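Read the single chain below, which is given as structure tokens and is the form predicted alone.
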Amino acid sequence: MTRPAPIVTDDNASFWEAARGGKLVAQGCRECGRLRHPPRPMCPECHSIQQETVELAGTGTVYSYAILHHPRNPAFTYPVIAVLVDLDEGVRIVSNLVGVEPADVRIGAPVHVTFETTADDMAVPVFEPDGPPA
């Protein structure tokens, strides 16, 4: 099964576009240069409503994470780990940790983007780690 498509909207399109050819953004203030996660219409630094779409790296840290068992939906593998990532921009974004046993998961862990394939023909930024598990 397919994982669902994410729900589009007018904040987050260019989100969304960005991740469907494999590339991950940020909103950038053009009054403060603030970036910010996840998209909205407004600057919660200044309060500019003056926007751009900032190409990043893809590459962070575990700030955090939680292992899902429950409840289970057939478009995903279980256990699903959650992850909170702290990109070297300074943009926070929850993600899944891809292709590493719950038990390897470690705060602090170096870890870089990659892209899943969602319906519709769209696709979700997921994290991978850097090199072998501590």
Contents of the next structure:
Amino acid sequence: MTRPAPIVTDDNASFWEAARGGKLVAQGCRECGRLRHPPRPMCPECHSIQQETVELAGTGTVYSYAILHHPRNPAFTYPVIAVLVDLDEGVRIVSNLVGVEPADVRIGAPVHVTFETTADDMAVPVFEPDGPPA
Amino acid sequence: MSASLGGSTAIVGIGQTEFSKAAGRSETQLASEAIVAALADAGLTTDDVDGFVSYTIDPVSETELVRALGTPEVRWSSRVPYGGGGSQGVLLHAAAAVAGGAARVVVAYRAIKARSGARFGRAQVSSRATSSHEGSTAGQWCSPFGVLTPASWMALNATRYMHTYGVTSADFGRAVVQLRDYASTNPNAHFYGSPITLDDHQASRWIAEPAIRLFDCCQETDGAVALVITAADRAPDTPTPVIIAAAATAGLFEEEIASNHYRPNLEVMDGSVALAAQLFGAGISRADVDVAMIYDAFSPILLMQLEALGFCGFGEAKDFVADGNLAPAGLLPCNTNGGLIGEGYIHGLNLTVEAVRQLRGTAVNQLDAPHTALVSASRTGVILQRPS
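Given the form predicted alone above, what does the protein look like in the form predicted together with its partner chain?
All chains and molecules follow, beginning with the one already shown.
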């Protein structure tokens, strides 16, 4: 029942290194300041390859969701609540919502980040609702 | 496709194997059988073929295919990425190769063992950082969260669509009932003789709530289809040509394949908006379309494409469907073979074959002499026409 470890590559290492340390980050362009997620090797705005790792507040709102029932993988607990979170800094992330009943998931709900461990002593950012369930 | 290419090429042959859940033979054999059938249909032989095109995900190597078919000399070959969303791109590649002189007779094929072989619907965690066939990194940002299947990827978009426009599961169900109705009279369909009611749809189990139930999903299928493309001025020598009036691909910034989660407004399939702008930009209008084949891996994307392609307004597809417009007597008879949900899933290319049959007048659910057919696979598409 352990989550699979994320796959670390040259392009995404900064994100997963930060997650392991309990931080949610995005890539920022050192030239034009544009934030981007998922990471990529070049700024699509100005083509700079100079980048920095920007720590995010970890707050945002649920843009969309899906309660996943089937098929099942033994590494996860079902139903899995998959969410798209629009983070306050303007980037979107695929993640999970935890600490909430599936019936209480709402688009637009404010959420904040927390972390769950995975195999290989890594971690992934997941989200929980800000207040008590509506 | 540039306007100068429009109409300069034709589909002159179609072929396929049976569709099943267990083909009991290799994809290379399935492809070879479909190709030989398509060439016979065109009145051509393997000696006439000098080009091949398929999907990047197709397991059949051109080398193995040539060995099986005995093709004397291949001068051009190509592969199209994006899985089924790229399916109609094989027609754009083939048309461009023929119109540009790189090949004279191109075979487009797709062979798949999606049920007895590698199943799309299995919840597997990939050990790869990129898609196994086309290099996309989208999956690595989904897998650690249990978002493992095409249904789970697309449900995230579909839930947003439902939220924005007040669409319900029953709205998707009405489209599925129509598809199953078409399939019920198609002997080649998985769901031949098996129509459903809306209640049946609503009773089918959740796959990805609130967007996708079991009956909203396409069929994992074994089989192969093939199409033969050549120059329009050679086509009159073949028995039943169909003109490729337009072919287009639209891949937008930040758009992904099925896992398209980073465009700003996911309630709109804006790749299909861009696709329609190309297809309908050169003298053919939406009103000219007599029959449509719209990629229905999952029912929500059928409704979303109806809107994005411009056949109804945004948020209006649920009413367009409820009014019976996908039926034979509707404004846009759609997926008359039962679609990928009702007939089977040869990754979208069986929809193209059905479009050709409709224009030839040989479909099992034949409409009254359609002249123009649209095939949309969301980001790739073609407009086919009966020669006038």
